[in-house]
Structure formats: structure tokens, C-alpha cells
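One chain comes next, on its own, written as C-alpha cells: the form predicted alone.
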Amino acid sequence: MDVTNLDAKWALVTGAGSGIGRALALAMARRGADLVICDLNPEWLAAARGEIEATGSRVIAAEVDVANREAMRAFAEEVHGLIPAVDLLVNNAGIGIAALFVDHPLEEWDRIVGINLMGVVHGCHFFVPHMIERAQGGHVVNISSMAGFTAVGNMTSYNATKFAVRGFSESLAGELSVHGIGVTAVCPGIINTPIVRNMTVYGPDPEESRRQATRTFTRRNYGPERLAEGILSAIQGDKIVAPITIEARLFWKLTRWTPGLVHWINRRASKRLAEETARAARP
């Protein structure tokens, strides 16, 4: 799909109130797109709407929980009552949970699977059929992660959902290609967004773990605005899997060429984490 000029195109972005979603929505608005956006945070949603409208683009905005099937059904009905179909669908909403598997509550599995995986499924289920029916092509972007092909300890549920999003996207790409609709699984590396600061952490010192992770992402200083341009390039190139950032591209190659090395790195990281956890748990 040509995204150099998005005049007269409608783009839908979930989780558009902050981070990657907000940056990508604005980047598409600056290229002429009108936006459909949703988020659970009303203040973030209102701020994003104002920024998009300032570019001259039209905006349809709604507070929506992507994990809630009926809420997504109602959202889709509202949108399709105004426009026939979206041209670009970006399933971006997601959360992070850091926990060893043995410390991970089952209800938190329900939450992360509901948002990170089923949120993507719901977005596709309620919006893709209208794209097919309109028969004018389009593109679907599902936000996976470097964690969607490189497993790391302490992030089992996050890994599981992001691997699933990548697999779902690769499968969907084949199905939708016959309709002229592209699909891209975006796999960023370390991006400085609110997801790390807001993630749920389980362990002996969750606040310190969150602070350490936040410092790492802040120090990396790769902002969502830069990532948004990479996503648009991936859409333009019709990439099915798009590892963006140097660390994501490196590990994408390593997992394909030397999976044993990646597994060794993961075991070393898990051992170090276990040692740090044990030290933190000592009185």
C-alpha cells in the first residue's frame, strides 16, 4: 500500500492515546489520513484527538477496551455507520507484565491474553471483513515485538502473546493477499514508551525492577516517533514481519541462523535474573 500520501484514507489505531499508537496516528495524519482512534484512558485519548485535529485531519474517537468483544463490536458498528471501511487497521493496544512463570497469577494471564492477543483478533474480526467487502485493498498492522521471536525470562506471558500475534499475522497475510490487503507484524526492540513504566511486575522488589527497566528504555532513547516512520516504511514495502531497531533486526537474524546461541543467551539471562531475585529476597 502506498502510504506516501494518505489523503482521503481512513486509518484506525487502537491504544492511540500514548506511545507507539499516538505517534503512528499523528504520523499518518501528517500524511493526510483521517483517523479512527480508541483508548481506555480518556485524558490521553482527548489529548491525542486534539493533536490529530490540529493537523487538519478528521477524527472519530472512542473509549474502548479492545479485550471486550461486545465493546469492540459496538465500536465497529459506530465506525461503519460513518464510513464503509478503514484503509489502514493498526492493532496496537497492549500491556506488559514482568513475572517469573511460577509467580504469575492465572488471572493476569487472562488479562494479557485478552488485550495483547484477543485485542488484535477482535480488531481484525470486526474491521477486516468490511475492508474485503469494499474491495479496495488496504493494510493491517499488528504490533508484535522483538519478544515475538526472542524469548526472555521473566516475561513469559508477554512473550507468549507477542509470539502469537506474529504467527497470527503471518497466517493472515496469506489469506488477505488474495484481496489485495497487506499484513505486517511490527516487531520493535527497545522503545521508550509508557508501557514499561506502567507494566505490572511480580517479584521481591517490583518497584526497583520497574525503575531498572525504565532506566534501560530511557537510556536507549529510541522514541515512538522514530518507530512510526519505520512502520510506515514497512507498510510501503509490504513487509510481513518488520523487526525495527538494530537490536530487533540483530536478534531476528540470530533466531533464524543461530537459534542455539539465542537459547544460550536466554539461559544466561535467566540465571542472572534468578541470582538477582535471590539476593533481593534475602532479609
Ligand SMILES: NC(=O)c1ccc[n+]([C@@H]2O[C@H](COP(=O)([O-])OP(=O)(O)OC[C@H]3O[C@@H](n4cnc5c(N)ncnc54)[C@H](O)[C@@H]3O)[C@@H](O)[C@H]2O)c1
The other form holds:
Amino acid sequence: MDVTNLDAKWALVTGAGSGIGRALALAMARRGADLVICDLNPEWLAAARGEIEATGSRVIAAEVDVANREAMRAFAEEVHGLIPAVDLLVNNAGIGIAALFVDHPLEEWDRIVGINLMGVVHGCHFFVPHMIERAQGGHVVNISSMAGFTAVGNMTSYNATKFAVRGFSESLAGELSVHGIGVTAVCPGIINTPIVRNMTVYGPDPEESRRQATRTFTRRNYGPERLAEGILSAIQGDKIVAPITIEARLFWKLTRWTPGLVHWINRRASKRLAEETARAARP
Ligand SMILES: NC(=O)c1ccc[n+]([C@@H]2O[C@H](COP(=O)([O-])OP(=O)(O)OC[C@H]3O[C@@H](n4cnc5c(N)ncnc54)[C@H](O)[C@@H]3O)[C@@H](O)[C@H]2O)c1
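Pass me the form predicted together with this ligand as well; I've looked at the form predicted alone already.
Every chain and every other molecule in the complex is listed next, the one we just looked at coming first.
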């Protein structure tokens, strides 16, 4: 899809209240798109709405939990009562959970699968049929992650959902190509957003783990605005899988060429984490 000029196009972004979703919604508005946005957090949603409207774009905003099937159905009905279909569908809303598998409550599995995987499925289920019916093409972007092809310890549920989003997207890309609709699984590396602050952490010292992760994200210093431009290029190039950032591109290659090396790195990192955890647990 040509995204150089998005005048008269409608783009939908889930989780648009913060980070990547907010930056991408704004980048698309600056290219002329009108926006449909949703988020769980009403204050962040209102702030994003204000920023987008300041560009001159129209906004339909709704407080919606992407994991809630009936809420997503009602949201889609509201949107399709106003416009026939969206041109760009961005399933971005997501959460992180850092936990060893043995510490990971099953209820938290339900929560992360509900948001990170079923949120993407709900977005596609309720909005794609209208794109097909309108028969004017379009593009679907599902935000996976570098963790959608590189597995690391302490992130079993995040890895599982992000691998699933990539697999789902690669499958869907074939089906929707018949209708002239592109699908991209975006796989970013480390992006400096509030995701770590918003993340649930299990372990002996969650605050310290969060502080360490925040430091890594801040030092990496790759902002969501820069990622948003990368996502727009991936749509323009009709990429099915788009690893963006140098670490994501590197690991995309390593997982194919030398999977043994990636597994070795994972084991080393897990060993270090176990040693740190044991040290922190000592009185
Ligand atoms: N930041 C990174 O390094 C990074 C890397 C790879 C992938 N991602 C993915 O990018 C996406 C966006 O992450 P981010 O870094 O911008 O995080 P963020 O925490 O800054 O933003 C996530 C947004 O999603 C919203 N949200 C969460 N649960 C929701 C729900 N159930 N329904 C509706 N909205 C909900 C939050 O309120 C928030 O506004 C996520 O899917 C994340 O997994 C992030």
C-alpha cells in the first residue's frame, strides 16, 4: 500500500495511548490519515486524541479492552456505522510479563494471551471482513517483536504470544493477498517506551529488575517515532515480516543461520539470571 500520502484514508491503531501505537498514529496523521484509536487507559487515550487532532485529522476514539471480545465487537459496529472500512489496521496493544515459568501464575497466562494474541485476532476478525467487502485493498499491521523469533528465558509467555502473532500474520498474509490486502508482522528490537514501566515483573526484587530493564531501554535510546517511520517503510515495501532496529535484524539472521548460537546465548543469560536471583534472595 502506498503510504506516502494518507489523505482520505482511515487508520485504526489499538493501544494508541502510549509508546509505539501513539507515535505511529501521529505519524500517520501527519501524512494525512484520519484515525480510529482505542486504549484501555482513558487519560492516555484523551492525550493521544488531542495530539492527533492538532494535526488537523479527524479522530474516533474509544476506551476498549482488545482482549474483550464483546467490547471489540461493539467498537467495530460503532466504527462501521461511521465508515465502510478502515484502510490500515494496526493491532498494536500489548503488555509484557517478566517471570520465570515456574513463578508465572496461570491467570497471567490468560491475561497476556488475551491481549497480545487474542487482541490481534479480535482486531482482524472484526475489521478485516469489511476491508475485504469494500474491495479497495488496504494493509494490516500486527505488532509482534524480536521476541517473535528469538526466545529468551524469563519471558515464556511474552515469547509464546509474539511467536504466535508472527505465525498468525504470515499465514494471514497469504489469504489476504488474494484481496489485495497486505499483512506485516512488525518485529521491533528494544524501543524506548513505557512498556517496562507498565510491565508485570515476578522475582525476588521486581523493582530492581524493572530499574535494570529501564536502564537498558533508555541506553538503547531508539524512540517510537523512529520506529513508526520504519513501520511505514515496511508497509510501503509490503514486507510480511519486518525486523526493525539493528538488534532485531541481527537476531532474525542468527536464528536462521546459527540457531545453536542463539540457544547458547539464551542458556548463558538464564544462568546469569539464576545466579543474580540466588544472590538477591540471600539474607
Ligand atoms: N517497546 C519495545 O521495546 C517493544 C519491542 C517489541 C514489540 N513491542 C510491542 O509493541 C506494542 C506496543 O508496546 P509499547 O512499547 O508501545 O508499550 P506501551 O506500554 O508504551 O503501550 C502499550 C499501550 O497498549 C495499551 N493496552 C494495554 N493493554 C491493552 C488492552 N487490553 N486493550 C487496549 N489497550 C491496551 C496500554 O494502555 C498502552 O497505551 C506491544 O504489542 C509490545 O509488545 C514493544
